[in-house]
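Have a look below at one chain only, the form predicted alone, in structure tokens format.
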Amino acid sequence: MKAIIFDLDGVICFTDEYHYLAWKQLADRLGIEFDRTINNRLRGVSRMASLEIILEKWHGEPFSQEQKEAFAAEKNDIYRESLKNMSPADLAPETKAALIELRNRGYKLAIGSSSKNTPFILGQIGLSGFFDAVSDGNNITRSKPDPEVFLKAAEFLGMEPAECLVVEDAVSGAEAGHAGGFKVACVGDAAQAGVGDWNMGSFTELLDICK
């Protein structure tokens, strides 16, 4: 392996809670049931894939498509506001010493992310300018489970899937890399759903597996 593909939320940092109040906010809004076992379908997915899964419990009329880029519009403003309140110090100190020692080590890093605010968390965690490449919801147009942010990673880094190491949180990220032709380790749930080809404990793990 040359180099390694980090997903963002879950693996460099956390972002959950913000997602989840920011998606229950607009739940509660339209009277649309909305609990944590419901959110943690949407991890690893896009905010209009997220937001089709929410309406599944809608009773009503149909929503046009324009309503519905509003609503996801609307969650967007509310969890980007609540992201001003990040900063470095939501990077974990034992994180950011791996990431470094992986670069020393010779290995191209790159993030691969569906979530479109991808560069202002990096900006607000001061990891800003710090990968090789960023793949994000910005440049692709099919969210994990399909690999193509994966993918478009390795074609920035111009390295071959067989080259990369994907780092997942997300058993449907852990899902994109296989379907891209990518190792995988993971972390979190993916980890204890046993679906890596290497399930860790913790992030700093891969210092032992990228040596």
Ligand code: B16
Given for the second form:
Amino acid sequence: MKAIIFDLDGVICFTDEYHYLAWKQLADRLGIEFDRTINNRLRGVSRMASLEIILEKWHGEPFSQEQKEAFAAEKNDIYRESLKNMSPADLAPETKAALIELRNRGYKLAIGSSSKNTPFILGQIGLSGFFDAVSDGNNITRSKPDPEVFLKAAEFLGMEPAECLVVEDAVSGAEAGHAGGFKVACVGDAAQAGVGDWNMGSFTELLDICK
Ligand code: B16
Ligand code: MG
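Could I see the form predicted in complex with the ligand next, after the form predicted alone?
What follows is the entire complex, opening with the chain shown before.
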């Protein structure tokens, strides 16, 4: 392995709680049942696909595309307000140290995130310009579990999928990695589901996998 492609939300930083709270605020306003179990299905999934999952519990008249886009924008405004409070202190010191150690070991490092807010988040946590490549929601047309975001990251790095390890917290993200021909190391929800080639208890276990 020559490169590592990191998912952002749930791997490098914990914006997943902000996503949950923002969707919860929208769902409560619309009177739609939404809880943390449903929220787990939104991990790694694009904004509009997330909204469709939430609307499965809507039993009224179907919403128009225009209304759905307004709901997604409303959620994103709430979410972006929370992101404004993030700072480099939201990057765990052990995560930052592990990233630097992996770079020192000679690995190329990239981001593979479904989020269109990736550049803003990387800026907030002090990682703008740190990665060798960033593939995110702004350069893809198909969201995880489609492998497009990771294939683009490998392409930006000039590497083949077989040369890259994907690190993911979402089951949909692990599926995307495998569909693209990558090995996948999981943390969090995906590790608990046991869907990775490695299922880690913490991010720093990567230092044992990538010697
Ligand atoms: P945005 P990741 C994903 O980020 C999140 O896990 C998912 O919950 C979110 O809906 C998606 O980004 C899109 O985010 O609304 O900011 O474009 O895990 O792929 O880094
Ligand atoms: Mg994630």
